[in-house]
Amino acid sequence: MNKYVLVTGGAGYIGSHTVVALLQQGYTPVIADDFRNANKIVLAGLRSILGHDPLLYPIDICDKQALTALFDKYTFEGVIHFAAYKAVGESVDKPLEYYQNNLVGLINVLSLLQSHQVKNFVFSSSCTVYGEPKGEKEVSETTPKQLPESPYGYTKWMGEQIIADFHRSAPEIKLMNLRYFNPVGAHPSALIGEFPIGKPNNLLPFVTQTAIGKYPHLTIFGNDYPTRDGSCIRDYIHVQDLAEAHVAALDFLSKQQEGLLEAVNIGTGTGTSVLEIVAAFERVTGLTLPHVIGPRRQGDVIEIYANATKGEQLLGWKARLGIEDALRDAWAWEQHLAAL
């Protein structure tokens, strides 16, 4: 019998890789997807991984009548809620697009998850719900949430606080937040990856993109900032690891008895600089990556990484990629574009 598990937003980047991992763990995985933030591309990568075309429904989820038609078609074990707007920057510009797009798509699922006695949900939450900490550079599930510095953080802020109001008033749900660090990688195949609509707000694609020779440089916002080269620290998490924290997330919910509201983080608990993604990525390919200082950035964290212990302890997962394999992985779908 088949485990049917819906994937709002699957055919983006860590959408697609979770749809992959899903299957290979004997779900079955359906994809609502519209194709407003992802490109088709993606299909052809996931029907040679998979071995067939996925299951697919091109809907926006804000159209809750064609939502309902989709949970009124399929009994879902589960929902794994990726789809929403997700540029920090863009989010400051279109304010009112991402607060529409992101919490009336939340809201609409959650609804129907009740109507339609739906246990399991899994939310595609950020640490950009802990801004920046106070006094604190590692963060746990139980570090005070911050007011968020974008209306992207926002969404993501409101949104939990929308699903904890809902476990108030759907007890019997199991509701988990899963707060990303920074996702990076691509699928070893090098069939599927990151696939940025425009110019990237992530430094990864910028760092591949300048490699292949789309951009004659990349800037580094600030070297000045107190830490050990002076450039912003992040926690950067392979996607094939945060693919797999989805399903052992989705795992947990459906062995436990009553309705549950959690949250985790995802990430490595590990630290790693602008500066030493650059040194990584000459290190693995070979390669001279041209870069440049300039100013800071507003509303960058200085320092943030993920204190990782309840995934382990919870889910029984971690992170078992590290950064080196995320740049090959990464300068390998780079490739892979280019000879599209």
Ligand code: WQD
Contents of the next structure:
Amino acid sequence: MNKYVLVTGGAGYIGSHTVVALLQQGYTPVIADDFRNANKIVLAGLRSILGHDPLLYPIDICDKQALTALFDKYTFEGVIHFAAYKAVGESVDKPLEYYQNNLVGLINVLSLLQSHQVKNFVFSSSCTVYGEPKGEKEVSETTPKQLPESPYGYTKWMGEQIIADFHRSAPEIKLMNLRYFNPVGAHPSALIGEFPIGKPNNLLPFVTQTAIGKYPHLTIFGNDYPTRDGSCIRDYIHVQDLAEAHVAALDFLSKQQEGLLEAVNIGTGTGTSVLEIVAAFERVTGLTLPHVIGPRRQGDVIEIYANATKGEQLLGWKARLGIEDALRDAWAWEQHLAAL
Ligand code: WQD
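For the form predicted in complex with the named molecule instead of the form predicted on its own, what are the coordinates?
Full complex below, order starting with the chain above.
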């Protein structure tokens, strides 16, 4: 008996790694992805890792009719909802596209959970809902959320609000918001990884694309912050650990008898600075990474990292890999792309 799981955005960075983890745990992922933020190279990599084509439907989650047809076709054990735009800077330039895609897509999925009696739902949320921690830089799930700094951040903040209101109206459904810290790294096979379309927004792709020669240097956005070395601090979580967290969340929800809504931080519990990332990358690869110090980037949080104990207590999940594993795997992926 197949345990079908709908994975919206399943051809994307975190989605594709989660598809692999789901299959390894006996689930049958069904990908809904229109490739607006994914690349066919990742699909080829998935095929190589899995040894077969994953179930995939190139549909836009804002197309309610197409999404309904999928829910009519499969009896889903659960849904993992990744499909969303996620570039902070781009969201400032294109707020309406972000609200339309990220919120209408979410609303479509939630309404189909109810109409098709699908009981388990995992939402790709973000530490961005915490904003800049006021006191303690280590945030737990009870740390008060703050109004975000970008339309992207608002789509996660509002997304969690929509889910909370939906939960009150559909108490039988089991819902979990996974608040990612900073996803990094790639599958150890180097066949799938982060595939930014155009100029990268995030740090890691910029590091590896600079190292491969696409850019003359990395610009570090400020080294005059009140941190241990002046650069910003984040909690960088290996995408493999992140993928496994989604399976752990689905396993947990599937076992619950009653409806619920939980938020869980998905981070390592350790903060790493930008300068420490550069030093670790050079250590792991033996390369010198050309980098310059530039001005601060507007909206950057100075320091944030996870208190990850709830994930361990509730889901039995804990990050296994460290930043050096992520840098090694991200570099191998970049080299794989360069060889294509
Ligand atoms: C990290 C640090 C930059 C690029 C991300 C995603 C967002 C969300 C939360 C999931 C910052 C510095 C970066 C560069 C740099 N993810 N940096 N030079 O801002 O924490 O947000 O995680 O929901 O989608 O954007 O990540 O990788 O952009 O930046 O110095 O060229 O690296 O200033 O301190 P961020 P990031």
